[in-house]
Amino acid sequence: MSQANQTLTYLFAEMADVLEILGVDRFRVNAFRRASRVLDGLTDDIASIGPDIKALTGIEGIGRGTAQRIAEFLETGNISDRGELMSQIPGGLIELLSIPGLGPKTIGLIWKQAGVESLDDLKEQLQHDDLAELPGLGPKKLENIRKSISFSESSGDRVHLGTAMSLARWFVSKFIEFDDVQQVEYAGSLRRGQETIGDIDLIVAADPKSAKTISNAFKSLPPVTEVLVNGTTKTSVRTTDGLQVDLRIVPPESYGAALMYFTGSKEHNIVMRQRAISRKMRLNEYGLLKGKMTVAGRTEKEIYRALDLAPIPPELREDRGEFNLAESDELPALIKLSDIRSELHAHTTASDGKWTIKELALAAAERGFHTIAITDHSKGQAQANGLTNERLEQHILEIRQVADQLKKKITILAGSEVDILSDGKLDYPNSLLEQLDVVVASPHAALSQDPKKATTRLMQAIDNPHITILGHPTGRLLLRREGLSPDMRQVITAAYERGIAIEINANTWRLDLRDTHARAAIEAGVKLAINTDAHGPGDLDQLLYGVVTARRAGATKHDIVNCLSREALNRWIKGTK
């Protein structure tokens, strides 16, 4: 997503939230929510359209008032009535929106009727149960809010992998345009593909004489709101997303060493330095040195080779056995984004998606996929317009019709994302499940079950003969909800015995399975499915984050069912029944 699209998506969502907190102008709330959704799913850069009201209103879902605000932002970098709205509520209320279980209406209620104006106010009120007297609240909801606050505070000032990577790639694209920049890459935990990121590290190779010019250009880029460190070779800024971005400018002969050093991990770097010392050399961010002579430093590859190692991919640099594999030149050929050939978990307008069956199928075909599975929600997900038994039967017929129309372009499978109920039963009877090609069984509710019950629940679901894939098994939402904590070893063993796959849900909010669980599944011989859980345009692009997570687990294309050919995938699916 472009920077302008991302910022406007946030601003319109925020203005809708403020209006809901105030309890006024339902029409504008809906208009702003719609604008936020449209901009979030827009594949074109809104800045390339420009402040042309006629062109902006030509985008479906963008009315004249919204278009005028977008045009104002594109011209001035601001939306004037946003400031007017923000002045009508205490500033501390916006922070409360990040707490799961606290929507704008509830925040408006506790502000107006209990005087809560900040997180500190809320925490003080939660020391007793007086808020339970307010409409829509109660002891159980208050306890859930207490847990959510505790979980949010333990997460710190971190953001999702997708948020950080989108911003980092934008910065990289800008630096590539600078004549004085010879090489540029992001480093740190982001380059290693960790699921949440604290800050962004950028490494630039350039002539030291150009460092000041590059640093000044960096500080003037649009997302920068504050300069934290104003140096020549190191500059730190804060962006509109609240992220700290550190820029380090190094000479080209030290670029590989700096990139390796600032990519980490700390544990990986310690082993690398010890390895250098054992060979009577020194390794730091400037290079691999023997006495006063530089042995290597221009590229990471030459440093690894000089230390008798095969080059180790960034995602594996966690000191989890990668050195033994690199010494014997047995590192896995990690899966690549281009290896993925199918999407097996995606939603349409039949439930809560934005695509019709045909639109989704064509979008998948444009990406070069040979197969797409349509897996709309089951009836237990009423808030997501889940399908009743009767609606699913009709939906299957509609999928088959479109599949026949597009059979020369792509294979379309009839499926469902079926809720795993709290007792482990599935949301549809077997007589209906057996009509489906693909069944993705996922937990969505009762996600605070104790580990023993959660384990039993998932294992009972796996026993169902119609399951193809166990979807996002913990149900977590990164930085917002911990989700289930089942005994994953037992779940993985059950999946192996049944011959089904476990999903790495690529949505940047989920990344579930997490990397350590995915590694355990691979070691146990369980196949993984990398799916985007797509609901609309842009969602298929999140596939990258699932691939990165799989790479951290050491996955090759042979571990991932989405990499199978059309014929092999069809055989595997039939083999799960």
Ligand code: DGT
Given for the second form:
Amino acid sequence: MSQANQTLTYLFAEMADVLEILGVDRFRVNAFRRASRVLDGLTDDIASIGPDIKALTGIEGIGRGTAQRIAEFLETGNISDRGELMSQIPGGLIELLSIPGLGPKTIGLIWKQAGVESLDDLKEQLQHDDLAELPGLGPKKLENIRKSISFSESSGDRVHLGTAMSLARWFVSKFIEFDDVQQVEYAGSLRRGQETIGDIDLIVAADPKSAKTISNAFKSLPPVTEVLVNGTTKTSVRTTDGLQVDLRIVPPESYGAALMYFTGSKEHNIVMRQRAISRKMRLNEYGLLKGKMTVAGRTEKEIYRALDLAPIPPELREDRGEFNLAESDELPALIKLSDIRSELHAHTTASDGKWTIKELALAAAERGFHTIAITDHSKGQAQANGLTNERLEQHILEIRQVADQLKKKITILAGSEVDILSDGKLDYPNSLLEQLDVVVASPHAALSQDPKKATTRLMQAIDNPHITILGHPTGRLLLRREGLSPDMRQVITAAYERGIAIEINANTWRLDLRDTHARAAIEAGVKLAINTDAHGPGDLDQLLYGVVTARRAGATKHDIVNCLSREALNRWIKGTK
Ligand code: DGT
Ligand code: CA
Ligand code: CA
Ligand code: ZN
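For comparison with the form predicted alone, would you give the structure of this protein in the form predicted in complex with 2'-deoxyguanosine-5'-triphosphate?
Okay, now the whole complex, with that chain kicking things off.
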């Protein structure tokens, strides 16, 4: 999603939340929520439409008031109403909005009726049960809120990989436009592809004489709300979505050294410095030095080479065995985004997706995929409009029809994302599952089950003769809920014996299997699937996060079933039956 779309999606949702906390003006709450949803699903970059009221109101779901606010944002980088709204509630309430299970209505209630103005106030009141007396809050709900608070506190102020990635890419695209910037890249945990990100680190190569100009230009970019560190070569800012961005400007001859230093990980850097020392050299963010002479520094590659290593991809820089491989030039040829040729998990309007079968298939064909599996939810997912047995039968017929129409463009497979019920049974009878080409089986409910039960549950699902892929195996939502903690070794062994694949769900909320488990699966010889679980426009772009996670696991294209040719994929699927 474009940066402006993303920021506006967030701002309108936040304004709707604040209005709801205030408990006034239902009408405006709905208008802001709608605006946020529309912007979230918008394929065009709103910035390219521009501050033209007529063009903006031409977008379905955008009224005049919303259009004026969008135009104001595009012109000034701000919405003045937002400041006005914010001033009407205690600042500490905003923080409460990020606690799962605590909506704006409840926040309004505990603020007005119990005087809660901040997270600290809430935590204090949660020590006893007085809040349980308020309408709509019982002891059970309070217990859930306590659990959510402790979970979000343990995850800190981090954001999803996708949130940081789109913001960082936007900054990089701006820097490329500056004449004085010779090279620019994001570093840190983001470049290593970690599942959540603490802050964004940007490295720019430029003549030191232009550092001041570049730093000033950076500080005046629209998403910047606050300057935290105001130096010439180091500048830190906070952006509209609360994320910190650190910018370092270095001379071109140190660019590789700085990029390496700030990419980390710390553990990787420690080993690198030791290697330098054992060769009578020194490595720091300025370069690799022997006495007063610079041996390398302009590129990362020349530094690795000078230390007798093959260049190590950022995703592997965790001191988890990459040095042995790099010494003997045996680093895996990591999978690339362009190696992915098919999508095996996607939803349509039949359940909770926004695309019809045809729209989804055409979008997949446009990306160059040769195959897409349509996998809507099963009946247990009532809130997601899951398909009853009868509706699935009907849906299969429709899929076959569209498949026939589009067969010259793309192969469409009939599938289902069938629920793994809490006891491990699948949500459709085998007589129905056997009519499908692809069965992705995933857990959606009973996700706080104890690890033993979770293990048995997944093993039971893997035993089903019709399963093709075990979908998002833990059901975790990053920074929100932990999900199941099954014994992954047992699950991996079972998947290997059955010959099915395990999914890396590429959605930035999930990244499930996680990197370390994906690595264990690959080492055990299990095939992985990288699927976006697309529900609408833009979702196919999340594929990148799944690929990055697979790269952290050391995956090559041979480990991933989505990289197979059409014929080989077909054979592999048949082999799982
Ligand atoms: P994050 O931001 O928490 O997601 O994780 P990182 O890895 O991006 O950490 P960050 O932003 O604090 O620093 C970026 C990189 O810079 C880090 O991976 C290693 C390097 N670095 C930062 N501070 C130090 C330090 O004090 N010592 C060493 N050796 N490296 C550091
Ligand atoms: Ca960082
Ligand atoms: Ca940082
Ligand atoms: Zn799904």
